[in-house]
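This document starts with one chain, in the form predicted alone, laid out as structure tokens.
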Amino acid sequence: MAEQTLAPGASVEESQPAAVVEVKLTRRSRIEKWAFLIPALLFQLSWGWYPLIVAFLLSMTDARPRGPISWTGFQSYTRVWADPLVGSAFRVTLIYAALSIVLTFLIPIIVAILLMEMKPRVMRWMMVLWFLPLSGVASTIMWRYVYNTDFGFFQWIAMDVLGLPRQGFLTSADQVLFWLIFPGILMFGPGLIYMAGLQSIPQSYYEAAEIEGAGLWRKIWTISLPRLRPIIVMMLTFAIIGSLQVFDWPKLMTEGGPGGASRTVVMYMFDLLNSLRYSDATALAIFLFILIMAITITYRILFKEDPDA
């Protein structure tokens, strides 16, 4: 067979059939997802799946610091579903993820639409005032104060403002979720990422709009929204699993008082644990974790990212 012989400045690639080239381009572009996948699957199989299992198979014995562990199999499981105080933490925090999704996670959407509408120099100096960076602890402590119930800002607002009678606030059992909530309306920032969003839609879609007789709200709804459905519903996914493990804000500001009206489920597993109960912590855990996975593939199903869809 006569050898082939390359034309001058071709490389050896150029020189072989296509249907091979083919084929080594396909070996190559799967050879190189797969050393990408494959880090990401074993951070994911270390970090996440491993822990989970040994979490479940944890919960079916009498865990306990130092001693023989013994399988006690669904036990666990039962004294954790007979306790009334989880009946009461499953409800703080359902209600809670509610109160906090729908003040703290709409009024950003809107609020970042309307600044979009302002004039640049006027939306830059309400973005500086609506994001600003605060401690976490520096507004732990503001809040404590702003809700003391002697001499607390909104306890003057209240009583000398608006002539109303003394207010509980955080001792409120009635009132605690709300005013634990409240501060993320004035201080929760996700408003920076929609805005990013609104920034790369075509301005053509609202000039068209516009010469078609829409106004302010007919955009929103046709055009801002829509395209920022992808962000959403992120957002909205992020939103739904940290309101439901939600434990630091509320172990600071009432320590799950006034009598567990704020004691979260999270809060309550760690109860658990510094009473040396392993075994129910952990099945409080699996419990919230079946719990989160329901409601998170519900809304995956129930809501498309595709703003086209």
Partner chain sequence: MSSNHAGMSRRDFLKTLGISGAGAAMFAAGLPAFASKESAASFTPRAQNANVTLQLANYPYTVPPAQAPEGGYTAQQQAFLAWMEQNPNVRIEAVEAPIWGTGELRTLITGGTAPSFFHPGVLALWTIEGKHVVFNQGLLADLSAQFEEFGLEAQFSDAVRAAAVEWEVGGARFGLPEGVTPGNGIFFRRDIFEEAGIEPLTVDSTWDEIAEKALALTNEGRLGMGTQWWGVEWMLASEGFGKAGLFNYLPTPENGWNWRFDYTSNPEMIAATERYRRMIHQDRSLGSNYGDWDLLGQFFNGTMAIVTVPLQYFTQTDDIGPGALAAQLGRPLDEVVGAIPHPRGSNGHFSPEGRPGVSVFSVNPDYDEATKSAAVSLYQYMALGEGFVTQRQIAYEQTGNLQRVFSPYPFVGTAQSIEGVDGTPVDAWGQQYIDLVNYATTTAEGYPMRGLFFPPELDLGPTESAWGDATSLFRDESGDLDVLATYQTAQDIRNTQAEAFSSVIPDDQFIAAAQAYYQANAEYWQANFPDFYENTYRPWFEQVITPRLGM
Contents of the next structure:
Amino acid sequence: MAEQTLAPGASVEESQPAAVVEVKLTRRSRIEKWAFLIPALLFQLSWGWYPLIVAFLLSMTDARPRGPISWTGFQSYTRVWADPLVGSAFRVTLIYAALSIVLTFLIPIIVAILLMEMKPRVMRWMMVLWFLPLSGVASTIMWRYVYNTDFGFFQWIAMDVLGLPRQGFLTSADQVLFWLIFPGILMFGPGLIYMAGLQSIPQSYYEAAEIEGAGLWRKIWTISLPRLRPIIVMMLTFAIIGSLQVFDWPKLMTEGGPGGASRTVVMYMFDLLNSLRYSDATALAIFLFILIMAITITYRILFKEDPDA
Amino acid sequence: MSLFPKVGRNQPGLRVTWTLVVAVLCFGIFLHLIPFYFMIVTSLKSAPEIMRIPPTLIPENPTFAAWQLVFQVSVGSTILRQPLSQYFLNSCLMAFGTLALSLPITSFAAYANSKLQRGRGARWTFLFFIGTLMVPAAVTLIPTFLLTRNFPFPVPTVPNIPGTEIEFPVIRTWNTAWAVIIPGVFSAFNFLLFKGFFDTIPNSIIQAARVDGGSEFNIFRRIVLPMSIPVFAVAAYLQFSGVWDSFMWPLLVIQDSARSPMSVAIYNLINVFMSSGTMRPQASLATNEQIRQLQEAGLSWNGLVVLGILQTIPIFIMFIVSRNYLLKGVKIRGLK
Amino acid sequence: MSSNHAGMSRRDFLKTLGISGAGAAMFAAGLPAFASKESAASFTPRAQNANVTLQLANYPYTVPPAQAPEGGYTAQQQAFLAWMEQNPNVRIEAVEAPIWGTGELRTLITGGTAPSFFHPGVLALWTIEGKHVVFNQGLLADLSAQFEEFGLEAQFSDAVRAAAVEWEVGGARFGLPEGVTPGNGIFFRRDIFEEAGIEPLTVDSTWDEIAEKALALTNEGRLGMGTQWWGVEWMLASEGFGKAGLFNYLPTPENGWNWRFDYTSNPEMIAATERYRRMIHQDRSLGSNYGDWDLLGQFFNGTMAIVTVPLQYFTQTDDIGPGALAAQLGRPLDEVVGAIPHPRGSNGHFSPEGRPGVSVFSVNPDYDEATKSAAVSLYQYMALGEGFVTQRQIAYEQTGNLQRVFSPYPFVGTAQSIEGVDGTPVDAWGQQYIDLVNYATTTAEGYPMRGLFFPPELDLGPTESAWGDATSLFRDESGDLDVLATYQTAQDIRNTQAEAFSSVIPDDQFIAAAQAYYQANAEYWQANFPDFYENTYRPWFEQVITPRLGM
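Given the form predicted alone, corresponding form predicted together with its partner chain:
Below is the entire complex, every chain and molecule, led by the chain shown above.
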């Protein structure tokens, strides 16, 4: 198979000194590097950053939808900064993000690794059933029913099966974040991505490890996870960014309640947008942007890409 | 396949572990199937039975009325202005149009960032590409919308070229499929996905090809691409379902129902229905008339669930198709 | 390919109708009647002379498709077609547009691509003051000239005119009334009350009494009462409380933002809240996490005996409305469904929720006068004029069901009967409902709505989030909860937020408006609810308001 994929004769020509090759390639690939990058750079600039910069400029104005716009400087920023609900929204968001990454990030990786263990036929089916595309509406209705404090499935488990006192679930300010994250432990994970990554680990690695007498966990620990590492790093980047911006799931499930215990920053931003306070909402979004950017950069510094990948 | 040893599977310890793994996987599958069961059963219930609390697990009088109704409605009525096939084609145009532009452009950029750039340049390019993910999309909604009207001017009316009566030339994508496709051409999420995957490819493989004098594009096409079929399959599937399911943005930028995607037709209905009664009396009065129109056509939760199922079917098909590619992983790496 | 019927000739038009079957044949026969009525119309819309385009996003009317649908055009679409016949210069387009999301609609308006009609409440948190602010920001077309041109006000029913605050501000008109509810109120299952041997609710029932009955009606498979997720506001409003209730929203002209919140000074507010919490968490007789539609469904299924709804739902003709319920039980409507207006407070206060509510739609602010006239002409025809009548005539001929004719009822216009329809609203819905309509209209006459007195602001002010947090705690927190402290938190947050806003109204103008407002209050309460005036309103006014306004 390898012979088919590699260009014929793609073997190293030993006669050429390595240093010369390096220099020659750098000059040539510099042009190609830009050819690879430029289309994406242009699109990202014009449809990604440009609207964002416009939004940022608008946040320095009163951003009236019609008629003349007047410059207000940092008024929106000071107003949002002074809003007591903003602080609590940031607190909720950070707890939610931390909790959801701790509880849900590893599971899809493990599931993907385990699914790859099944016999090919079985795996094909299990994979379909596990990652079936799910309608958001249906799952919302279902989970709302499951969590219902009067006749929900979980209340039945808590009271009739476990004999516990009545539980609050989503209606308890202390537990609401946990129960919001709970469905994500087994569902909605990006396991497919890890399965794609696992495809490219050569069988021979495992065979070699087996000869050395490595057990199940050792193989996962020394082969699967290290080979997946770059993908895990990227998915964790996304998980951090995504979980700090979460809003639709808590919005649908709890509307931010009870008592604001599940109101995230982006949810509050929508509250501001719905009050026609576009510039305040943008100011809040910029604060969030700064926070996410800081966390992402810190994380990238802490987890450098595998140097020998 | 690879973690459990080929020989000695009958060891008691291994067998227990194996059974446990299978049990966990089956339990997860069971949980995943509940919403689907729930959807299908709901589509077979009558309107009053849907309101029952707690819900009935098995429909008391299974009926295909909702399914029949949806197909009648889709043949021609006020609710769907175009034949379903029209919406379907529009959705296909948008989804495949986005994929055709986005996958190459995004993967090229990720490849360059992963394999061709080094050091500080690579880090800043990376942040440039994913930085926009860090801002909630709702904030850039208005500027982006204005850009579909008159690119590159984020204002409703185009200014004149100074000193003349002539307007600046602008690109107008509003009310065309381009307005959906172009903002999605660069996908920051897919960028992360591709970058993660390309990072796993050992530099030595690429270096070997370079030494042979292959151009970077040829290396990408002949070496990297074949190894990357699984990740392309995943990226294509995720982006396809994203575009197929998105309805707010198409609804904003496409006014003409003949160009609207399926999701707009379906979610319009669902949205009207879902939003009713979750708001104040003022709102319920206003949406009342809307719901009356739907109800007069006989549409209720069961009909909406049918629509939801129909909406999911293309995504499901795409999932099955991409699964086959996903599992074609080329075990190329052992060569070295 | 938007449907455009403007170019359709009369022959094409009849042909289209011909395809559509029985209902259309009847309609075609009625066409000459329209033609003769044309001259009798009391106005000549300017639109007839101007080529203008209207774009409808399925709201408030569905544009009839060019091809008649299989089941034929609906009654409403047939009326719409007749209007298009009369106004060949107006091009009608059916468009797709997200007019029910705040951010989306605002985006459309900013980009100049909003459809002709949308609901101002979407932009304005569904509050009256909000709509005034939105109008002041220029997001809604000023329809004053068109109100004049079409003589609209004279065509409105009393209830609509009593709720003028919903469609006018500072003498300018911004809304076209499309629906009226005779206030918010309560439905109860008379059959279930009867079965349980409980006296039915009456107009004089208080919340204490309702709570008691809800508890008695609760059993294994049934909740005594159901209400919306914001349910506590029902009970607060009866006493004059709420997020910006009469007693909770205090003028402070010396501040930048002219209003402050007070949620803690009224023990009655705490008591009403504790009763709400007791019903949910102790009695378990109240479910408070439902949408209107769920409530109607539960009511239909008999799993809730009492529900809080906009009373107009009484005239709902779908398969879970009161009419459908009576039909299913095979009993007269009046024996199955009872309805009472929003209960009065223990202090005798009459709640603003009990006055008629009017739902309006607004017009794209970018339109010129000719286009606005075309839009209002369509509205006038469909909601008040000939189209309104023919829709109901068609519905009657198709179904023979009076409930279909008088749905929704009350009507926006003055008409109370339909030519060619043998029957009255009383025949359709019973005396009980008609009494409710009358009660709401007469009691609300002269009710001083705040929005009538104060000029509109440019900002909506503090978000409602903090208030929502308090009410969600009341609803959800089943353990011990310090109600007063919860209110204190909400009050502190909202007042802190208010510091960051400034008013566009000059102080002297604000004080004058406030004086007029409280004066009108005094007059209204003294004339209609003297006990409340003497025992509650006057002492409060003297202690709280007088010093604030320096009166």
